[in-house]
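First comes one chain, alone, set out as structure tokens in the form predicted on its own.
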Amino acid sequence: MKLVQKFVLFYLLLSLIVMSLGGVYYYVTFTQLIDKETDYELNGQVNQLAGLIKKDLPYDSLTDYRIDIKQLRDTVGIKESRSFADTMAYHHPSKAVIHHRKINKTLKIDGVWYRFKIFESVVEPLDTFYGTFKATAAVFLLLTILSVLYSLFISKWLLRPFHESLNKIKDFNVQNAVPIVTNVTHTYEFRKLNDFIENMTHRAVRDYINLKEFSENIAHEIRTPLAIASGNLDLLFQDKDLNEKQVEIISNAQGALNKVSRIQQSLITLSKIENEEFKRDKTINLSEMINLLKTEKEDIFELKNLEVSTSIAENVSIQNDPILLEILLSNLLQNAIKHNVENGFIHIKLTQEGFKISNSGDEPSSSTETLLGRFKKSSSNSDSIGLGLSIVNKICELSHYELSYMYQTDNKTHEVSILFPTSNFAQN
């Protein structure tokens, strides 16, 4: 629901409840009133019938229907007096019984003494409930259609600017390198609005443009020393006259710099992941890659002794980048095979709904949650950076990939799924 129409519901929910007690004071105002104007007008009849009868008019001559006039035989103790009530009474042009106000008073005149009871027939206060109902509902009706007339005015027009300003940010992409241009505008706070937007792109655009250079500029300047280094210590490696403890250096030196080279290009991969500069527009056999990677794997998987077991559904495809989703299952692999024991297991699945991958392996010292950060390791293997689930998180995060990472202690096996959405899952 729109801002404009939860502003109009709100509005008009309070309306109905102020109208409503506005409607129930204005039914007992009607009512007080009219029943004051009656009682002015029955203290009147009386008081000119009294006048009659002092002008020595017969008492009994001036009733009628509606006016009853006895003349009291016992007074003692006996007090003018005077009230007024409801009642319901016979009504000779109606012909029906209908509401009707009275007055009682007690008059002594002459030093005669005289009861008053005079009948005067007054509006129902059904018929005054139901009319003062009617005002209410209809003004209350006017008001929702101008209301709704009113906030569609507001939507359309009053905050046009606004939605230009959000259909701008929609469309805004980083990567264009080009910040937001809004619509002049002279309303004071979609102005400032609008300052905002553009200040905020402008800084966007100019942080992204410094941290893309500052990214290349690293990854060019530590990859040429690196391979310097790297080049020199293998010409250090080949000299014969090496002793054991010179060799044990030099391997354990370009193992180092193998390291910080694999970190380097995780960091650079994951960079590039989080900046969404992999369009994920292709679609991809993904029962093809995995069988192409298991393959390439076979020698390792022979050299540490790995029992590989597969169950992949044919012709699975996906929508995404080839070279993200062949991270993703080469981290994982690599994984299954880092973190694997002698003689151990690897089992991968593929499903239309999803996929699997399995393998033995030492319980891991923390949390599978924790290992899917940054440079969290599951064990003190050097060889281990602690990047490849961190960027497989990444992938799943960007691509809306459900992934799950849990260890089953009973049988001491690792267990990644990943769930691919509906809407990105296709089989040929």
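Numbering follows the first chain given and starts at 1. These numbers were taken from a predicted model, which means no experiment stands behind them. Definition used throughout: the rigid core is the maximal C-alpha set that superposes within 1.5 Å between two forms. What changes on going to the form predicted together with the partner chain:
When two forms of a protein are overlaid on their rigid core, residues whose CA moves 2 Å or more are considered shifted, and S94 is not one of them between these two forms. Put the two forms on the same core and the Cα of K36 is off by less than 2 Å between these two forms. If you fit the rigid core between these two forms, you'll see the Cα of E198 move by less than 2 angstroms.
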Given for the second form:
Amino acid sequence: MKLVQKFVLFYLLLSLIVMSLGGVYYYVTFTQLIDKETDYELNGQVNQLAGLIKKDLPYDSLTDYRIDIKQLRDTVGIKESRSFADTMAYHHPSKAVIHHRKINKTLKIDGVWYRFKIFESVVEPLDTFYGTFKATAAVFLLLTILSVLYSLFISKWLLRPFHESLNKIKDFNVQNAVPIVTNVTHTYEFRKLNDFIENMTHRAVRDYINLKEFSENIAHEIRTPLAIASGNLDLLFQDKDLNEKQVEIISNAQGALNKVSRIQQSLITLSKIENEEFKRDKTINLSEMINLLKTEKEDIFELKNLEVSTSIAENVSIQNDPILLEILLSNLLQNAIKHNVENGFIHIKLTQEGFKISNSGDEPSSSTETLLGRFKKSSSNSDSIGLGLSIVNKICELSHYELSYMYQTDNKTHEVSILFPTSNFAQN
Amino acid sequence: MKVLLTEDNKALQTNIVTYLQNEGIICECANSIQECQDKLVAFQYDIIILDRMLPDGDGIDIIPFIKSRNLSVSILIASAKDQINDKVDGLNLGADDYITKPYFMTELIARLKALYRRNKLDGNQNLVLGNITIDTDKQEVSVHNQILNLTKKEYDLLVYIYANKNRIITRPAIAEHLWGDYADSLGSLDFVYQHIKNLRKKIISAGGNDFIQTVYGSGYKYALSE
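Go ahead and give the structure of the form predicted together with the partner chain, now that the form predicted on its own is out.
Now the full complex is given, and it begins with the chain already shown.
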């Protein structure tokens, strides 16, 4: 539910309570007012009648269907009194028993006691109730209609700065390195919100750039010391007086250095892909590329005793950067070789729609999903640096390919498939 | 062989110079593009090793300078930029080969020797290891004039060992030379051992010398018992 709808709903609920109480108050005040006015009128009539009696008009000539005057004989302990009451009585003009107001007044005129009873028809309480109810309901209805219209139109206008900022946040991507610039608004709350958004995105972008530069610099700067260390080890290795233990130590150190340099190269590749330093505008014959790669690596398949089968559709062409595609295929193939088993198999399939490489191998210790992340690797192979698949993932993201990686437990097969977007095909 | 090394890092300079000197290669150094151009004009070199990131610019900017003066020097680019497009840039400008940091010294020597052979000796010099002859032009190996049936990798391995015949070559260096990035996916360096074993068997069965010696199980050394 939208905020403005909630606002209106609560507002209407509050109005309903206030108006109901107001209606009751109107009703009570209204009926009291009527009674008071009627009583005043009745009292006046009695006084008028008393005046006529004083002028010696026979009192019984003054009575009619609603005026009743009686002379009182039994006057022991009698006092002048006046009382009003609600009563039901027959109303001649409307020929019905309706609500009346009645005065009952005892008065002494020229030493004679009289009792006056006069009826006056008044508005039915039910009518009063209906009247006030109708008026209140009408006002409430009007309020509801206006509130709904308000929520539809005015609020849209009022909340526009908020929605604009919201859309900008939605489109914000720290990798684009463009902080959000919000529109000017005169609403205090939105102004504060916008200030916050601008500051926050500025900081996020700055931090992101710093971090990126830092890791890129590290990756670059680390190379020269690596080369020095590796060169020194090479020199040391040529020493004639080394014993076996020392040679082993040097060998291990060299192995570790190699690993660092592989990580460093992969990180540079990753950041290059992220920085979109590749122009993906060449038409590449993927069928040829895969066939070539397969022929080139034949000796490795043989060494590892892998059975390699392919089903490659001819002349599958795709628009991309040849280097990126080579990195992609090469990484996938390297993985298929590395994470294979003795006498295992690799199957490569290429169709117009996509590419799939499957290979035998042990079950990965972590989920295939997490293996796409950086430095995530199946612990069974410690030689791995854990960046190959994340490079593949990045290339697919950049090229809008759909990448999926599955492990089928029943036939122990890793399956990496890539779906090309249909629009990416080169037109021959 | 006389080499000019452009490299602004002193430690790395000393490193390479020492290694090359041990190999009998004369190596001089230049710290910047400016210094490199001065030396190229003043002296004669067989090969120039170009670093890409120099204090006063990109090393490949020297290539047009070399080409415009018709200097007969082979160009080997060695740099921290390892991306294939950088490599292509350099080769397109007229560099002869490309090597990426960090590299094994044995790899550098193999590249230098191959360049020297190709450009200075017109590539048709036969390499001789005792009674084994390597024809680098036809890429053939023969023993007693009988041509051996070697695979491409076995041939590469033999040339690599020949180029480093005074050095100990480590297994990782051989693996990287033969398989590049894929060396890692092989997982085990036993394959190097297997290749060496096969090569040795083929040569010995043809009557060739046993030319190679294992050093402490982690390296190999060219050794001709004469």
